[in-house]
Amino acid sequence: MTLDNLLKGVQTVAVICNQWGDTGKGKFSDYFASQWADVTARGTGGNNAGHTVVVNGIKKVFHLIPAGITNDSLGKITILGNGMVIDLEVLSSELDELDSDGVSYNNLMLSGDANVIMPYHVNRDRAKHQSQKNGGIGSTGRGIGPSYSDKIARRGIMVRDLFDEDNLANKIRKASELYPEQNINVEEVIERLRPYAERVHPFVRDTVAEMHRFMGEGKKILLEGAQGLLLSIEHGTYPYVTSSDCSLNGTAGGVGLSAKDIDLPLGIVKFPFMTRVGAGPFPTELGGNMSESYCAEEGHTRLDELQEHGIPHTSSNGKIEYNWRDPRIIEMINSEDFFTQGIGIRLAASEYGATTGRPRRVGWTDAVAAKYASRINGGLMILTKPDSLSGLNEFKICYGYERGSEVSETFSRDGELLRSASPVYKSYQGYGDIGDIRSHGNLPRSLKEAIYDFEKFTSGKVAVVSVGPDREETIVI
């Protein structure tokens, strides 16, 4: 099968993620965008994802602007959804950028329903939550939990609320009492909001009523996630959650659609290794609490663990090179040491945040938690990141949880639950290079015989295998 065939006759795509986020979405966001969609939204979170995209030959990370918009001049829409936390000096950075490369915005629409990040919820966000230490959640410190509380409470500030400077003033004048540690000056944030409301003003639409415009017209729709399932409000490891859902019937709620509306959802999968940033419970990592524990303290930079474990490298304006292939990573990816291991794998793997910079933490796919994942978002998966693993004796993945003398294999929310559990495996035998196979026959025993086993568990089915992060680095099953 190819991807034409696999897309053939749909309408709607929703590229989402069924782990803790930081599967790849980027790469088939782009695919779809390129090659297949009219019209690209997201509709959840704000400038705490992070996806790449390829700007005249060079890769950029954006934060808030999904991938359509580098096909804005073929006539492509782009959409930020009324789901949305919009923080504008940040999505005016954003197409400052655009407008230094030459890339044009045209057909990019603003949903007026998206709340505003203010000065004042960052502020919060970087004093109480963004600290992992003593069980904090470990937030991005960019305003999102703060934008979204207020937003729930019914005191947020909209997009279109920014063009009446009398009605501003006094919504931010009541949120202001929930902030008394502030001191908030309502006209110094108004004045420094005008100018990024002068950007954004000629992009801002009713985007619900666009997006239900564009399915009447048939065309082709790409919906953009952000974060992952089990950082979903609604159905993540609460409280170390997002404060978006992230689901598919957040992400479509987020741009105005019902999940009932898209045609085929691609729940994107790492495999066989998973990952997750922040606190929060983790079954499967590879070290357990030194690992979570490591990777909240500062220090751990990808040059810091470079340098530590004493891999070859370079360091030049901020981009580093590395043979991720170093004998040394593969003897670290191959340690009896499961927080050696797990740091031979993010180097192997090159898991740092796109946002932060953060280490993510590390461990083997939870097939419990894909059961689970699989079935509120339904519809097909994408398994990634295979190929990074190469020259690994052995790998496992969890099909259970035991806690004492009984195994379970129901995924739970409760984060008291999930650090009882101890997981259990099942090993299977590593592979060599697989980023030439291009055909799922080809791909090694063991990886087809662990997949076979995923989908017989998971009752899913995986229509995708990605074998590196170009597009034609791609197997389509």
Ligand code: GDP
Contents of the next structure:
Amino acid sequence: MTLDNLLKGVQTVAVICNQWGDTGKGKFSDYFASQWADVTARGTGGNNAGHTVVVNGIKKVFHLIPAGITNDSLGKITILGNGMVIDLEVLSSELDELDSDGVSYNNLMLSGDANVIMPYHVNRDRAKHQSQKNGGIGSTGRGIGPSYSDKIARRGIMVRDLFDEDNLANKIRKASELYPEQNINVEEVIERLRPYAERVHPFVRDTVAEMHRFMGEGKKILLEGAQGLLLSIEHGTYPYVTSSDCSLNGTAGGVGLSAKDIDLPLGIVKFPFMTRVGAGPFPTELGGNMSESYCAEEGHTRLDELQEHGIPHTSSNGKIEYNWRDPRIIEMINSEDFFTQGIGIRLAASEYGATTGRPRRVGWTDAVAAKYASRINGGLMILTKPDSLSGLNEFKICYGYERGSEVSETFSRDGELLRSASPVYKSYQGYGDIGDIRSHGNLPRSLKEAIYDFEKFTSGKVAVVSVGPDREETIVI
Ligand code: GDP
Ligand code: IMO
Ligand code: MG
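After the form predicted on its own, can we look at the form predicted in complex with guanosine-5'-diphosphate (GDP)?
Once more the chain from above appears, this time first in line as the rest of the complex follows.
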């Protein structure tokens, strides 16, 4: 199928994730924003997200501003929606980066209804109990949870509150009483925020009213999801989740729309492996508990792992280069020791956090979890990154959870149940390089067979297969 056919009669597309984040939302937000959308809007999360966009080999990571901003000079609109939490310093520094990259942002809109991440939220998030090392959930430490907590408790500071200093001072004073350990000095906080608030002020709008107007005018609208369904506060592996509902429902609500307004919701699934960052159950994790605690420890950055496993590399000014098809990496991805195989896949697929640099935990794609996610996010899917595992002798997909003598095909949010599950796998033959393939028909037979089985099991439909990080490396089925 062509992209034109896929988008025929479609006014609204959502690019969301059906796993634990980091599946390629950045790539596909840019893909649809550059060739199709008039408006790109984000509705959930904050700068816990790290969305990578690669255009002509040049990489850019966005944390807050949707990837569509690079099309601003064409008059396209970019929105930070009401459901987001905004760290003003981070937003200002993203604007500085756009300035230095020569990217305009004349059509940027920031919702006055979005909540603000205050400096004391960041401090609270970084307090010990959130750290994975100390048994916490391993948050990104960006103040997301504490900011959403204040929102839910109806004492949050909204973007529009920033411009009424008396009201702002009152709200911060209340926070200082609530969080005495933070020694909040109201005046100091206001002084610190003022330059950033002034910087973003020209972009503040009633973005919900704007979205409703754009819908009425027939503008083509793209929603850029953040995080992933299995990290959703509502549907994910609670409490090992983020603090927003990053499902289709939450993403649409976060920009003032309803899920039923979305004509083409596309749930991204990494295939045939998947990842998770931070703590929490992950039934198909290669190396199991050992991998989970290893990834929580310091000292396993990309550089550490390259050194430890004797893989030739260069490192200068924070830029690390190595051959992801180095014979040693190929040997590791085919290792019979699953823990080593996981490290090999992490190195081959470059799975290190775009926000925190943490090693991402790695396992085979879990079709049981994907079936659950598809039920909530709609059945249309994009598969990403199969190209990064070329050189594998065989790969596996999980189609069931075995507990004792029972096999279940039903996902559960109960961590104990997930941890007691042994994945039931089907194995498929590995494949070689697929990065240059541009049609479904030309994909290796075993990968097509796995995609067919996966669609059947999840009752979903794969609409797109991605075979590289660049816009061009995309197959519309
Ligand atoms: P996001 O959070 O969902 O936007 O994903 P991230 O940017 O955190 O991580 C996805 C990574 O995979 C990025 O480095 C992308 O450039 C890269 N990527 C996306 N799609 C593909 C693909 O099909 N193949 C390969 N090799 N890399 C991809
Ligand atoms: P993108 O949009 C992957 C994870 C954190 C942690 C948990 C809670 O790039 O896919 P938080 O800081 O939100 O309170 O952390 O959620 N997490 C993500 N994992 N991708 C993300 O975003 C994530 N955003 C949060 O690692 O386990
Ligand atoms: Mg990411």
